[in-house]
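Next up is one chain by itself, shown in structure tokens, the form predicted on its own.
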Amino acid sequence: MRVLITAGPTREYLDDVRYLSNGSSGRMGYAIAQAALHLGWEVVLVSGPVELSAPPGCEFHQVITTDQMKEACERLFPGCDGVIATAAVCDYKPAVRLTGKMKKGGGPITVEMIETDDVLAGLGSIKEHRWVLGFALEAQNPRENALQKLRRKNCNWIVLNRPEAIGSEENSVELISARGETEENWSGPKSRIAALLVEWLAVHAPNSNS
């Protein structure tokens, strides 16, 4: 099994100094990468900026912006059996990136924002025989929103988790199938959840024995 894993946040720059991002630590994605390596899988890890070292033995690709993550993933995905998309990708970016450092002007400013390209939906649209497992971090109507994301992005499964997972050593997740059925509920350290998820995929994912 050769699997693509996305991890960490992306950044979208207002100017050459300031950027928009989120508090993703990358721990979930890196733990999944480690668990997959432990099972003998080939791992291609595409990561935004985090304070973690890539697990030894993986093929590592460092990115910063959402566009960079999208380009790397769409280039690498055709050579993989599936993708586990844990990255917390920015949904919006400034319409214009300013050159240099924006100076204070003594009053409020308005920044026009536009949507970024959807990395997971892009992979779902080209998956063909490959499988796609996404992560959904939801606060309001969590299960309903996760199901909408699963269908809209053409995932085989989606892992629902909550904002409390950001930056935490632990997590509580629900694995949901394309039929909208709960396959598993797991709680505990992210390393334990990662191991359980990869072991589940080893049994249920297409091409898991390759």
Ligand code: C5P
Given for the second form:
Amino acid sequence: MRVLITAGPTREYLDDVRYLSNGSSGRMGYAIAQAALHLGWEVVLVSGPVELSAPPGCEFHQVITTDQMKEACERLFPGCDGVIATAAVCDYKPAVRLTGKMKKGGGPITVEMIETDDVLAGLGSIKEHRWVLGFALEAQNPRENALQKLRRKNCNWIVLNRPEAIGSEENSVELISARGETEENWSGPKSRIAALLVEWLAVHAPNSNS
Ligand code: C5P
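Moving from the form predicted on its own, what structure would you give for the form predicted in complex with ligand C5P?
Full assembly next; the chain just shown is listed first.
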């Protein structure tokens, strides 16, 4: 099995030094990469900026912005059997990136923000025989929102987790299928959830070589 994994946050720049981002540590995605390598899979890891080192043995692609993540993923996905998208991608970016460093003017400022492209939805739309697994971090109406995302992004499965997962070593997740069924509930250290998820995919996800 050859799997594409997205991990970490993206950054969207206001000027050459300031950016908007989020608190994703990348731990879940890196733990999944590690677990997949352990099972003997080929791992293509596309990661935003995090403090973790790439697991030895993976094909590593460093990106910073959402546009870079999208470009790398669309180039690499056709060579893979499936994708696991754990990245906490910025939903908005400044409409313009200023050059240099914006000066203070003494008063409030307004920044126009536009939506970024959805990396996973883009991969879902070109998936053909490949499988697509997304993550959804939901605070309100978690199941309903996660299922809507699964359908909108053409995923085979979505892993629902809660905001407490951000930056934590632990996670508590529900694996939901495209039919809306709960396939599994797992909780514990992210490394354990990663191992269970990859073992589950080894049984249920199609491998284009087999
Ligand atoms: O941010 P959201 O809850 O929509 O994320 C759901 C899934 O979509 C996650 O797997 C995330 O990695 C992916 N995503 C993406 N590109 C975006 C937003 C989310 O790939 N712009």
